[in-house]
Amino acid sequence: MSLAIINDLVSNVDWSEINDATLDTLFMLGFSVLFSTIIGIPVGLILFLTSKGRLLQNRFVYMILSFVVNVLRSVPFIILLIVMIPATTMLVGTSLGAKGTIPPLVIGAFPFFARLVENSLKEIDDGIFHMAESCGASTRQIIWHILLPEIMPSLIASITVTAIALVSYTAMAGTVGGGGLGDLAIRYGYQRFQTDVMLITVVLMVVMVQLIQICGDFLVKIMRK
């Protein structure tokens, strides 16, 4: 009895339809953390090199840098899938589906990431920097053997801080047919108004989020141990 109510309560679910969902949305996340660690981690190394009083100082180069990634962090992710339509159509050769809202994606998460690496690096004690320059180490060795390290923890937060967002991005591209759970809930849930297909896609956004959060705690403790 209980599972024909289950039934009843879904009715307008296709499971083969939500399974799609779901792999397109991990598709388009899994790539879109990726590039976006890939991008984000040299600027913002390269912002916090080039900021006041460290040691590759350029005001200049700083400020373009820092510039370019406010704008980008400005620019809402809606406005952004609409606009780089045709770089995204040019970069993929499509701008509708999973693989063609990588490119926004990407271009709307690694600004923000970037700026979290910044601050991590913010926090490393300026002492250590001034050691390993009395000891004769370059700034190559710096980035390899002291930043990193010491940053690992922090970056991993940042990016399960980041990968989180860029869930609920996956679903705003869903408005412009990007694909994905995002795309189900606002053609069935919202366009047909079949609410148990909404609430379908929203319980596994949720527990994709909670999953990505378990995940990056557990990888933040081991780092600091």
Second form
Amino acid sequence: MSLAIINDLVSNVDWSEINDATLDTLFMLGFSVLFSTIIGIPVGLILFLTSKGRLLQNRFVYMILSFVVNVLRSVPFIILLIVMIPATTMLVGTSLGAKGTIPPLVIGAFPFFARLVENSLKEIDDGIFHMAESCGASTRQIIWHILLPEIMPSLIASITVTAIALVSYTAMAGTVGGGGLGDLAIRYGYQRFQTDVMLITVVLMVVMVQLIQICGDFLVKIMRK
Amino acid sequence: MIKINGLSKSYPTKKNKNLILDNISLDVPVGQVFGIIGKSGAGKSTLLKCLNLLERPDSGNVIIDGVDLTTLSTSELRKERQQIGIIFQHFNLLSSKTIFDNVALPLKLQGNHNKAEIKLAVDEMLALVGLTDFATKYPASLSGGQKQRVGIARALITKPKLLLSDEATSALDPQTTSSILELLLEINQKMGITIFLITHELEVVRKICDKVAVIDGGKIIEQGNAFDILLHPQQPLTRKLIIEEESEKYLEQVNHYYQFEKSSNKHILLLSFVGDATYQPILNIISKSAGVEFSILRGELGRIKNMPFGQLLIEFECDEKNLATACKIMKEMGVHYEIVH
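I've shown you the form predicted on its own. Could you give me the structure of the form predicted in complex with its partner chain?
Entire complex below, previous chain first.
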């Protein structure tokens, strides 16, 4: 009886399509988080190390890199998606489908993540650098033995924040042919007035964000000792 | 062990030359505990940073164990730094690493030790500082004194010949301070490590220093054996730093009182004695053989490092002739005196 009512409420929903869209979204999310992290950590490190008074102080490198990061962060993501179509096609062979969304997602997210990394590094006490240099550590050793382990908990927190921002970016990427839950919500929910489909996709994204936050918090908690 | 020649350092701004260290020369013998004492802003920290060239001096040499650090290349300097242990006021431990890994860090940075060697060395160091049971804990769960013990273990893991201490006890309470100082003294005596420390606490100099230099405004204004400097400081600034305010006030009061006192046969003397003389019945001998009456106005007995000392403010009641005899006796007995009034 109750099952029938529920089925009636979501009469427009095609569960296999929801399933495919969820997998698409997870694919976009997974790879964009991965590449944003891989690119963002070194960029954040360079930003930090070349800034004033730091180990590799270099005004020129810092200014250029900082400018590029700021420019990328100021372009609205929806514009970035369109501007990047030729570059995306060159990089992954297509600008369509889940695969075609990865380059713009990464370009949209890594500058944000790099700034988070830079900020975490700034939080490290100057005394730690003093100690490391007194021990005769080289810059490379300072990065691997000291900086990265010290910022690990806040790095995980930053990845969590970035991943959550990327959930909504993936929805936007859907509108220009990327697929996934965002695409579904727009095609059925907006263009065909199927509110139930839209509701389901929103609920799924809320669940996704919650799960990411809970996992991130948990990892940070066991790392902060 | 350390020889500093004509070291100067400034942080020039457009308007100002900002000389922080002004032509400093020091000689620290092997195996001694050498203290630099001064108020904050006197240039102590900069001097310490110049010792391992974290700050490059404008001029002068820093010669450690026969090597002039100012002539070394970056990678040679890195090797030399690994031979110098250093401990800090705020410990500077890595919060992401266990106590074991914090202590092991300098060895890992040297890169030529295997796991078994590292474990052996770390265990030995943790035993030395009394933290064997804390190996798997993290710095956040330790008290200040324990953190400094970890700092000491980390500084000594590379078996350095020289240990630098940057206000190592300034963030600790008095009780913890004295336990850390005892540990440093033990390290100095058992392992023969030269210790160079900077501090603003007289207590530190008194407890562990053999030699001390007083720094003010970027200049060394006085240096010598710890008990000489502590008992008879010569420079007004040193006196101010060393003689506690209270006793200074007391001296003023006494001076004031005797200005009105007509009697010319009252004399006030500040006697100081170190070592064996401390156990002699000095006043009794003087009183008997010079025929003077005395009363003690103020006094202090204690130890400077391991040397017992006493310092008494005495009023002698006698004529000039007897006073001269008393002074002669004191000289013979090795008692240092200063006629205050």
